[in-house]
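What follows is a single chain, given as structure tokens, in the form predicted alone.
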Amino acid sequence: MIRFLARRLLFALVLVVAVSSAALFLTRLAPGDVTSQLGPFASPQEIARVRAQYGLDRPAAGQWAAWVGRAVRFEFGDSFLYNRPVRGLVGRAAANTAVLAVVALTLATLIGIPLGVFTGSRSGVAATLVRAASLVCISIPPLLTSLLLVFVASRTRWFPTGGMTSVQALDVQWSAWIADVAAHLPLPALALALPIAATFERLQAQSMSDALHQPFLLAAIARGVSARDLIVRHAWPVSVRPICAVYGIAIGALLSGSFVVEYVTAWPGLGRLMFEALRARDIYLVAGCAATGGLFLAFGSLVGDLLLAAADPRAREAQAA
């Protein structure tokens, strides 16, 4: 376990530089620098000093060299659009996207997986019901269910329609305020967590149905065990195995952020921050964001190899050889 470990972590290590570099060598690339924020009326002189500030004077290897050495202190440059350290904002917006990210995988968790259990032990019209309900929401693209989110918001105001939290509510007591962040929880988390939620149920479904296939299973069947503990002590835990297999890669994709979602309910997050950067050619913000986003998809894979080897005896041996 130590080596599978170590493994990991350098796989961690080598795909947050990766991602980063890549990120800034193609916001150097891209048509465009950050001195295009500056205005028409800009002088030639303040254009050099933005490009000599920012090392866009520099070769693009020689920038990257020197960008790579101030990262290894956790000092990511400056951000040209907000004129502050670069740490500092990816640092709170990763946090904010975490938040987001814990409350959806925890409800897509809570309603995928009981609601495959059900669909791939019954038939009958609810469980047709529930199968078409999950292939909308894995067809309906992330806008869509954003866009319409926000539109049932606004005409029932059961919840706030975008934001992290209300203008009166900046100053307030913590409390106050934590409530004020978990009225607008709902629209994002959901928009996050349907088409998680509905992959989750049909991968359980599956497995479900083909566990209770199985020749144990019939043998226990013949034993008369209870149609409950044949599905919860019995079927349950050998189907889950293709769940902890996936649960990783959308740990990842949560916790990196979501452009669309994060930018349509204008919840202040990592995707949110990456977009506004590479709108502005903030080549160092992007970076950073880069960086986050790789670490978190790390972070992600690790969890998922654990839970695969918590519930499969045959990953555990794998990973330790």
Second form
Amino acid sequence: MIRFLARRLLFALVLVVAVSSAALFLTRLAPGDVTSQLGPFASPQEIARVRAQYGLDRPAAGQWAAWVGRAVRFEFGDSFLYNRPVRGLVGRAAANTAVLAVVALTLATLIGIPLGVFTGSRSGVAATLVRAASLVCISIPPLLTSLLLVFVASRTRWFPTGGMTSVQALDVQWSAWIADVAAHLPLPALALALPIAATFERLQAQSMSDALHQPFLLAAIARGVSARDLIVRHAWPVSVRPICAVYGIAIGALLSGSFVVEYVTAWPGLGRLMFEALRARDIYLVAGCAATGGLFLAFGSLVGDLLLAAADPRAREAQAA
Amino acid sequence: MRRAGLALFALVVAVAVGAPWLAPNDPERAFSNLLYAPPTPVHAGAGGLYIHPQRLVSRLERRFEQDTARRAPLQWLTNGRLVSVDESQGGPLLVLGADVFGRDTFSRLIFGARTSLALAVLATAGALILGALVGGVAGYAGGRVDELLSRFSEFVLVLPAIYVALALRAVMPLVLPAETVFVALTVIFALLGWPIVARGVRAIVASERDRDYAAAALAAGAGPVRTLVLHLLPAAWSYLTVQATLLLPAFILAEATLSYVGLGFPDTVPTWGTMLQDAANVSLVAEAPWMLAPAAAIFIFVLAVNLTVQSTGRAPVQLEP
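Here we have the form predicted alone; I need the corresponding form predicted in complex with its partner chain.
Time for the whole complex; same chain goes first.
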């Protein structure tokens, strides 16, 4: 187990370093830099001064080495765009994205898995309807779902159409602030959760019906196990493996999907920040966002592996070896 | 189900191919008195189908009125168009209303389908070829080459594709001519799509390599390249077709997402993504719901592909935006 965790940590480290370094070099290669923000009338001296201030006058390798040297002490440099340290900006955006991702994943799990167990173990009108609905939901990606939900929200006024808080909620009490955020959450969370819930439903239904055709289930029927126990205690634990296997991917997908949803619904998360930073050539902010995204990904695949180990003794042994 | 999916897919492709003939209007033509005009209802009466000409009542309120006193007949097969209404008679025929510049949404939608579909098809072909080559070499060579290529493709696989696409597109100049964007996006998508193809092809080639027929080909004097391309890769054919059905919708969405956030095609080129930008304006969509037409087009295409995959017994997995 320790060797497994050590390998995972090494993978996380490689991922974070590679992703953030690649982001740094890519942004450096891009035409234009922070000095394009100074306008067309900036004097050459001024441009040179700003470049020196942010370390852009050094060769790329030197700039990278200096950045890594500071990054290991969690100093990610300053954002040009916001004129503030990257650490605070990225930290807050990452927290917002994490809230959205956790809520969406919980929703997807709570909707998708029970429905999958239902459609996988039963036939009839209800199961067919659920199956059709999930096929439709799989075909509406978060980009379209969020646009549609914003449209519905603007017509019905059931939800706010965007943002995370409605007023500049600085002086309200924390309970009012939480209520305000909770009112803004359903729209982006649903947009993210629906396609993933549908994917879970399809996978669970397939593996459930596979599990129900196994010989050991026939033996359980012969022993007189009740229909409920048959599904919940005998078939489900076997059938949940494919879901655990895609959990890690789902977390990466949530990060991807969250960019689109954050953009459409104006949720102040990591995806939006990264997008703004890329457009403004805000090199340290891009690298900081990429490093955080890499951490999220590594964490996601770790969670996926742990779930797989919990669900399947064979996977546990393979990991321990 | 499979047949319905294939039929729907064929319909979308046929509409895209036949766009110049099917479009009632020139997609670039702006009717200055018909900004955000609603769809024109078609009536049936003596002398065939006809519409009432639309007249602008209030430019400020965007209010239109149908001139019920006049009848403008639908003309079939004139001026190289399947159906249209002559402007001097009281046209144009707006099947899905008009956009912000008074351009025909339906004509732009089917012309946009050409760009969006062509891009997705070319990128899919690129990803399949690249993936088959890398996977084939890895599976055939084995050993250290296999190890290196597999690790690399696994690394690309864990990255959230949309961020990599954003980053790669963002480092290019923001304003590019449409042809350059087309080539750039095709290359970026192909570079992001190959790893998942390579992983499967590698497994197939690695197991096929030890079969007798491969040994026979080698013994008969076929070189390794000939054996790989002509004898081993055909075994991966059905795997490649399944992957194509997964990549196509993903690339359609990727184009839509990038164009939607302003990093894809320039606004003047009709694609499903650039047209979707109009759907971002909440208050406008509430008044002119036909601006959601590109969303419906994307949904129909993805649904068609998913229906086709669904009945081959594999659960479609929608884990990218």
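Residue numbers count along the first chain shown, from 1. Remember, it's a predicted structure, so these values are computed and weren't measured experimentally. If you superpose the two forms and keep the largest set of C-alpha atoms that fall within 1.5 Å, you have the rigid core.
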- Would you say Y54 moves between the two forms, meaning its CA shifts by 2 Å or more once the core is fitted? yes
